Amino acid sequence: MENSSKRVLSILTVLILLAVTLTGCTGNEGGAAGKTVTINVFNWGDYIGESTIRDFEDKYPGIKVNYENFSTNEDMYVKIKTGGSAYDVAIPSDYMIKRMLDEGLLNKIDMNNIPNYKFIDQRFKNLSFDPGNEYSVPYMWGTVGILYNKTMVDDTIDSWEVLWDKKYSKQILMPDSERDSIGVTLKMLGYSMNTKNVAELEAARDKLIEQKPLVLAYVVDEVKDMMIGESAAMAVVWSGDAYYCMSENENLEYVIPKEGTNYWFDSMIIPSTSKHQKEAELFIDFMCDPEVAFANADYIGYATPHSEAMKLLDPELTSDRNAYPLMEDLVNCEIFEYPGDEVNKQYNRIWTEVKAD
């Protein structure tokens, strides 16, 4: 009887161990055995393919994505800096990446876990804000220019100066972004977009205040619907938004002004708030998959730094030098740099004064 009891206990022990083992073999890649991990992804509005998040969750059933949007780099920075949410992946722009790096707000990315990084074109590696390719993976790039309606504008649009033409009063849309609006004004005045000269910044402020009565609205994502619906004659926009609008309204045209402009890079980073580094790296690598990178670029209309995705895009788009400018087209253009805390305070003050009633 004693031996029989021992055999029963042994069988029960084996069954329990087998059950535990099987429970751990759920195929939930990215999470601990039998658990689902939720990663927090922070991105610009309307800046990802329609099925990208769902496709990622299908590939990695052990990972769920909580996806949130921000409107400006500054809004994104404040939320991560204050630590209110533990974001695992964010997609800020060049100058903000440098600021976050300097302030210790970024984790290093283990590029061994990003095998699809090999598809990022060499032109977009070792950029000034991350020269060692340790903290960011390029996502999209482009320019800032003027989108205008050819039926509402009878001038040749080749200069930022048109934004101060009184004949277009209340027909002009400006970006609700201090860096972009101040930046194009500096360019119009013949200054660097990265100036730290307070007198030059004050001159830009004065011009923006002078322009304010002509401005219909300061906008971000809503610029697309407004330009497609012909609510305004012209707008300062990012190139990808311009090409989306042009695909929806044949009366629209995009130009990079002769004074030059900002050419920018948005890149994927892992904030220091991340609690799921491994899963964040899986997400970044997934975004660099050629088919995924193509789907994202094809949907949102921005220029991709991904060499294989480029091959899948419409050649008519990739041969358009406003959409995919060559380096020789960017001679008068600048990448935004973070100006430092003291000068940044001047930007904040100037923008507050411009927007004040």
Second form
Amino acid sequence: MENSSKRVLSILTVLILLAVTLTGCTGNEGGAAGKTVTINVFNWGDYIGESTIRDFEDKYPGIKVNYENFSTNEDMYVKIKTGGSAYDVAIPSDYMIKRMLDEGLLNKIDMNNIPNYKFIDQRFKNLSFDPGNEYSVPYMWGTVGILYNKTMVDDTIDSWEVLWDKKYSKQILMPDSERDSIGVTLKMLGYSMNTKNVAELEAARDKLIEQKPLVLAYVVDEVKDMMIGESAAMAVVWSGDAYYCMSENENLEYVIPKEGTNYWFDSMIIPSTSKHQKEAELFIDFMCDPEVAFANADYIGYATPHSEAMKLLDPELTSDRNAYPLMEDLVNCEIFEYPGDEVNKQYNRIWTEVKAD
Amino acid sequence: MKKPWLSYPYILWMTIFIIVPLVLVLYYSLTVKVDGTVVFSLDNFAKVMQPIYLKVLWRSVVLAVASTVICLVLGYPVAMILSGRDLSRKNTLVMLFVIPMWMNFLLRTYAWMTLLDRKGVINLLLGSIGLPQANILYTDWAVILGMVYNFLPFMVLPIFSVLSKIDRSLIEAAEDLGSNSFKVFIRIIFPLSLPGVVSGITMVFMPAVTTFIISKLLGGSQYTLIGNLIEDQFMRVYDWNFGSALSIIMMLMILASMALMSRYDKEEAGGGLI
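Output the form predicted in complex with its partner chain next; the form predicted alone has already been displayed.
Below, the chain from earlier opens the complete complex, with every other chain and molecule after it.
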């Protein structure tokens, strides 16, 4: 009895000592380096340079980055809207930025704190979703097109219609993302990607349901491995993913179909849930640093809106008009707009019905 | 002997993590937002009854029943082998059966994607011995395979534990009275193992009917199950009301199946030998 209580006592002492010394450690650390702030960054999967986050933390030792991924704009929106965790920087696309702005989910960014903003090309300023350049800083831009494997396809691919060709049954990958899949279908039918006409949307739904038996899978980030591994003949992809795949497998080719497509902008924003506005702005500015922006664009393969970074990139890539289209190449193309809550529900419904069928 | 205060933490836990969420789900399912105000409505449930969603419900039940039946057919013999008399081997076998469960469920499912892929390990092996390729990834077979693989231990373990507890003297008595081994199985072993079978069926059917990740990964998001539909309502569409109504329907389905199973269990096991 005596013995065991002694043992308990000694264990307790050790535990208490440990606790005291450990808390002492963290306390000292915090005191020496100033208070460490953690910012939550919310970005698409596979959408940042390999060492970008680490470089940022090295440059600003007082800031730690908690980095999280999403796979579609809609996923990101719901997570920010429900406010589960307080994100400080997120990188949504055009129409979603407009929606969040309309719903008061964005903080103004003080551009005086983003000196590197001057490097952003004029083409990417004053865009329709943020006309005053007050809420967003462009990150990447690109198009949606068809990535196909030359050895598995013997037609000339220049139209969305090939996605309905029975010859390629179970060889087609579609994006598991409502605006993109519905959008290319609308384009194929000759409608606007931003249609608010329910009859047109339902026509697109019927087309997508008709296509379903031909589709191998609906995927987002998995598309890259599958195309590189030649598990499918063609896929609807975002341009940067296409260029990444092409660099890994030379049988692959990317086209923008003649009916036109969506061209999009992903921009950095600060959600209204942010508790670290200053650090968030530091992060955004860091991402616009010419060296960082170059390393980033070079690694992920998307088109950069950053004029200095563009100069540093391989001229062969930046002169490729599929990767860096000029405005005159984008005649039939549209930027997604947010259609308003009511029509947005129709888009949700159409996609749910396609998937549920 | 009664120490009511001992149950307080449990009651608190239940209230916070079971009662409150249930009430919230019920509240969301019975309301809709009209112009910013919340009003009582049965619209969400009416929506569930639309043919397209009933189709999803039906598909979920069919796939779950199929994988439960396969689990039972595969699992019962395994449980019998495991509960066999050879003790030294038994522990190793049970261990081997349980070890895969230490790995994360998602990882195991991802592993199947690599195995089943068109250029995956299985097809490479088939190809190297001149057999035709099996393209089952992204079909409902792949979904069933994923369910059976992931949930089989939940069928085997309850049956195994019931089988190992069967009183050997009953079997010996039956044998003494002239029963052959088939008759012993039909009249003694199987009826006695029913409680295990019932709990195995419930434990496989429940996760199978509610899964969303297996159908997403192995079905390539083509085979929408009720779990996917619910996930979509919460994560993409932001329609918690409809999502909650779907959840309530699913809970009712599970409750109904459990009630059915427990009745069967009582009749057979209770009225039988125990």
